[in-house]
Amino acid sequence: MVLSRSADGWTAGTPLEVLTDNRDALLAVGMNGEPLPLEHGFPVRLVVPGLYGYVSATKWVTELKVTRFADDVGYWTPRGWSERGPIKTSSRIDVPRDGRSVPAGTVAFGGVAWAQHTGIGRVELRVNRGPWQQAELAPGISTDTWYQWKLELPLTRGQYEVQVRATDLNGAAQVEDSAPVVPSGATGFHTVRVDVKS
């Protein structure tokens, strides 16, 4: 691995494999055609795509030290944290946000998917645990990029639960059963509970 340390002591342990693969790994010394800001990590930032920051955005860099694994650790792997960190497939609701009221008709629902590193082909929403119906997927920038996704869905009044699922370029589909953050990346299906008004 990468051991990374900031300015402040912080520390990050990052596979030496994903810095050398393709998925454009970089140190970052600007932004918009300017210096990196203070508050975004000058005078250098490291920004892995593909990787949960805890293992790939140390800002503030002031020293890269290749070592392994089994030798060194990352200020979050001691604290129950992954050593890795791949970010996982997942999805979510953004409008309408969940518990909110909605007049009765055609329901525009939208979010983001992500699938760093292998990009999303398909988003779907399911209502009431029903079928799953294929959503509208905005292109993406690269496959390290959130798209933009919405379905607009006929509701009649009554009260709806609303889930979303994606599946990336690959065919793998995000993970169904719900997980905590901790240790590896949060998984399961978002969900919100629309309240449809006639």
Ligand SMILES: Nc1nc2c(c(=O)[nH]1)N[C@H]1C(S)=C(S)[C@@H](COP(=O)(O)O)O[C@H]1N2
Second form
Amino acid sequence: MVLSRSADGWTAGTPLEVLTDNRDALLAVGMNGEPLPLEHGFPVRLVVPGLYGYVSATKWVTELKVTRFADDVGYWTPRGWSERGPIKTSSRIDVPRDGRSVPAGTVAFGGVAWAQHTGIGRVELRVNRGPWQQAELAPGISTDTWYQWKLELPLTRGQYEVQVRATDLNGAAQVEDSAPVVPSGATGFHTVRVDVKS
Ligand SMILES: Nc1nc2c(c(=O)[nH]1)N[C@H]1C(S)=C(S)[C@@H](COP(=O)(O)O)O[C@H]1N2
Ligand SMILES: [Mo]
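Would you generate the structure of this protein in the form predicted in complex with the ligand, following the form predicted alone above?
Below, the chain from earlier opens the complete complex, with every other chain and molecule after it.
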């Protein structure tokens, strides 16, 4: 693995393989056409598609050392986090926000889904645990970036629980069982409650 070290002493252990398999693993010196902002790692930081930040996104990089997981540990490993942190396929409802009231009629749902380096195959929503309904996907910028999705649903007055799930381009579905963020990333379906008023 590659142990990256930061000016603040923080470290991350990243499998060498994900830095050499031709995904766009970056040493980033800029963002949005400008030098990297200080808070995001100026002058240089790591960005690795498909890995959580705690095992890949070292800001203010000072050193890259090729080593082994058996010989070195990243900052979070002895603090209860998994040694490896591949990003789990997941999805999110951004609108409407949880707990919002919306007028009856056509309600537009929208959000993002991600399955870095594989890509999103489909996103579905279900209302009150009913059948899954397929959302429309915006064209992916790349398999490593977030995919935007939307679905318009006709809803009459009442309370609704809406859930989202993503499936990657290999057909692997997002994990339904809820797991906390520690030690290796949360699972479960994002759920919002929407109050539809007449
Ligand atoms: N030097 C240093 N780099 C770090 C961290 C840190 O604490 N120190 N946190 C990591 C984590 S867990 C994440 S999610 C990202 C967050 O990057 P951002 O602040 O640019 O969003 O930085 C990563 N790089
Ligand atoms: Mo993080």
